[in-house]
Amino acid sequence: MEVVHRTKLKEMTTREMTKFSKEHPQSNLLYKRAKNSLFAGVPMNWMTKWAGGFPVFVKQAKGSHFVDVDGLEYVDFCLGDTGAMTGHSPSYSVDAIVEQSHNGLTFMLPTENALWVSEELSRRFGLPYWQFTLTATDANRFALRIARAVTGRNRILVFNWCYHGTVDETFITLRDHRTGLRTGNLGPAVNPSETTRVIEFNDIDALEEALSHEDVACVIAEPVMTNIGIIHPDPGYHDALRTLTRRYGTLLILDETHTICSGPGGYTGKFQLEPDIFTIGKAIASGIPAGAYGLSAKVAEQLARVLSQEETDTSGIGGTLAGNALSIAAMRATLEFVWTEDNFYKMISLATQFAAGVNHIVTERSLAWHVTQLGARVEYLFQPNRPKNGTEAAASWDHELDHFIHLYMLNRGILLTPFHNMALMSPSTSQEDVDFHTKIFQEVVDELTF
């Protein structure tokens, strides 16, 4: 079995860094001015994940590729980490965004898009009733208030190692089998421990465990984990989880704004699952910040019951942006003309040529990693097999490894995303990005086993 030899990976990591900041000198000089009036140099934190020591500054974009200030190309496997799933600027998006820039923005009165958006988020995910918000994190937030409200329960249950954006009840995590603040959790309104559940996904006697004090207002769930790598659901786990959510009488939310990727009616669609809610974000709208949840008929007649139109504007659900012509607008653009059948299915076929790549390469070198595929989004992780849970794939992370692979890969024109070693396609993306990814992977794999 190959070994990764850390000694040489200290030193080819200083190398990369000196590579990266010669290579940069505009986004570095860019990135010193910021921090004179952007907290930490960034317009938002989570830009300081980038290897190299400070973020490249991007010129322009389209497709799959992005130059940066230094005149760089790049192929963009990130795409806004999912934001940009669409490709960069799509044509048939951007022509909706500048005819509807044209006709106002905003009203906080309804477009006759947003009924075909809506139409059109039932036939492909199911659910009859749909609102629109800014953010996935909106819709799982309001999500959750509705599971309560309906439920008369204050509990919700998360699955180790979650991530259903910046909402609060969600970080938490298992440590020695009992339950704490996640790591960096920045200033909790409460400590979740008091609010929520957290259990291991694919542990069904851990499921029904939980359930079974009929105090759980909803299970908030991704289909597949895809935060803390991908994480598949046994065969039958899904099952299980609608069967034992109905039995206890808890609300079942699916997030799919990442899972999204599996098709274009999501892992929902292609699976015939049956959430009681939905949630999903960042790519819905071409870039354009969006996001919506759907609701099934009971919990629309529930909610209709508790939700008096007196008070609806102090609900805690909702925006003055919310449903916003110009994001109505960009969703059904990227809906009608972007996430088609024909799109999904090139997408998925460059995912599995990618994986294919790399996996010829993992297992021609006999190193202890695995690649692992879900949709059109695809990623390698530094162990042998498959995690079944949050707390195995976390057992495994390996920092130095990983941050040394995306600092070569963007000194080498691919952008992977920050968090974790994920590649995601677009429409856009072309067999010649995934065989230069190929390439490079080879490259690294060379440098660090020889």
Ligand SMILES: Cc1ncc(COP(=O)(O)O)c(C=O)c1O
Second form
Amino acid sequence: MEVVHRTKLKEMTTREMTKFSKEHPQSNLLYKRAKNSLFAGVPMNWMTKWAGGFPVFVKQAKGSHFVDVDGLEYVDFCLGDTGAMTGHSPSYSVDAIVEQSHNGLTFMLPTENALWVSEELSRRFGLPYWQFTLTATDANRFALRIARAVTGRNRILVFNWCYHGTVDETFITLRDHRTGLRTGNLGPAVNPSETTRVIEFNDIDALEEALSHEDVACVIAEPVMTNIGIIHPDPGYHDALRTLTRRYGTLLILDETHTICSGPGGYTGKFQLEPDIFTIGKAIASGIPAGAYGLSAKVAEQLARVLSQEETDTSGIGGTLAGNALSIAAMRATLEFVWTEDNFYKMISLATQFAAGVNHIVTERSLAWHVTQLGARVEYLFQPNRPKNGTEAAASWDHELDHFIHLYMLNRGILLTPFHNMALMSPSTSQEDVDFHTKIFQEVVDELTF
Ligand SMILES: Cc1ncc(COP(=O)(O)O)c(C=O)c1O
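Okay, that one was the form predicted on its own. Can I see the form predicted together with the ligand too?
Entire complex below, previous chain first.
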């Protein structure tokens, strides 16, 4: 088995840091200026996570490429961490956004487009009733409130190392069989062990034990975990999850914000899953802020009984700008023209080739790494086998190597998702983009192993 040379890795990282700094003078200048008015020099705190010491500032983007303020061009496999899975500024969405912009942006009144979108969401994902939000985080927050309200239960259940947005109840981890605050969690109102049970994904016995107390309002889950690396469900796991949640009176919320990369109906549509509540966001409006949640007929009926129409504005669900005309117009264009069968076919085929390119090099070099694919999403992990749960996936994290690979790629015009070695294909991603990644991946592996 080939090993990565650690001393050499440190030297190469220093070399790449110098190269990055030298080749991005304008981004560096803007970053220095930004520190005077933006906290940590960035408009949103996660943007400090990029490799290189400062983020590249974007000048313009179209499709699968963007150009930074230093005039350097990149193939974008991060795509706004899924927010731009449609490719940047797809023409159909831009046209719909421009048209709606001339006709009013937000009214707190419905437009007819909202009906088209909800009918289409029902067709794709199976749930009959829909509501809109501005983010996937909000969709998840509201879904949790609804689940507690209609079941009369307080607790929720999550999978270890899940991520569902900045949702307080979900920031809990399981280490050595003990639950605790997720490291980095800032200012929680209460310790999430008061609100939440956490178990490992793919562990049916633990699931049954956790639900058998009959105090869990809902399980919130990505159908395939994506935020600690891609973790596929074992065969039969989803059947068990559905059977056990029904048996113990617990609702099932499926969060398809990332797993929509599985196909036009997401993982739910592809495998005919039957969530009680479904949530989605990020790319659903081609990058315009929007999210949505769907309710089963039963949950909708139960919600109607407990939601006071008089005091609906203080229910804790909803928001002034949610369901605004602009987001809805962008959602319609995305669903009608961008998230099509043909585009998904193309994206998934490219992802398969991306994975094959990586796999070939990993195998040829006998590296103890592996590559996983979920529809249009591919990821390489620094461990030989597919992880079965969050703990196994977290164990393969190698921050030093991760940082180096991201930086190496960035210095050669490739942007990967900063949180892991994740690449997403958009409808505009091309064969050349994928081949370019394979070429640079070969180069980085050569440097690491010789
Ligand atoms: C599965 C999942 N759900 C929800 C969210 C929250 O999305 P947003 O930050 O756009 O609200 C994320 C963000 O990464 C996510 O990965």
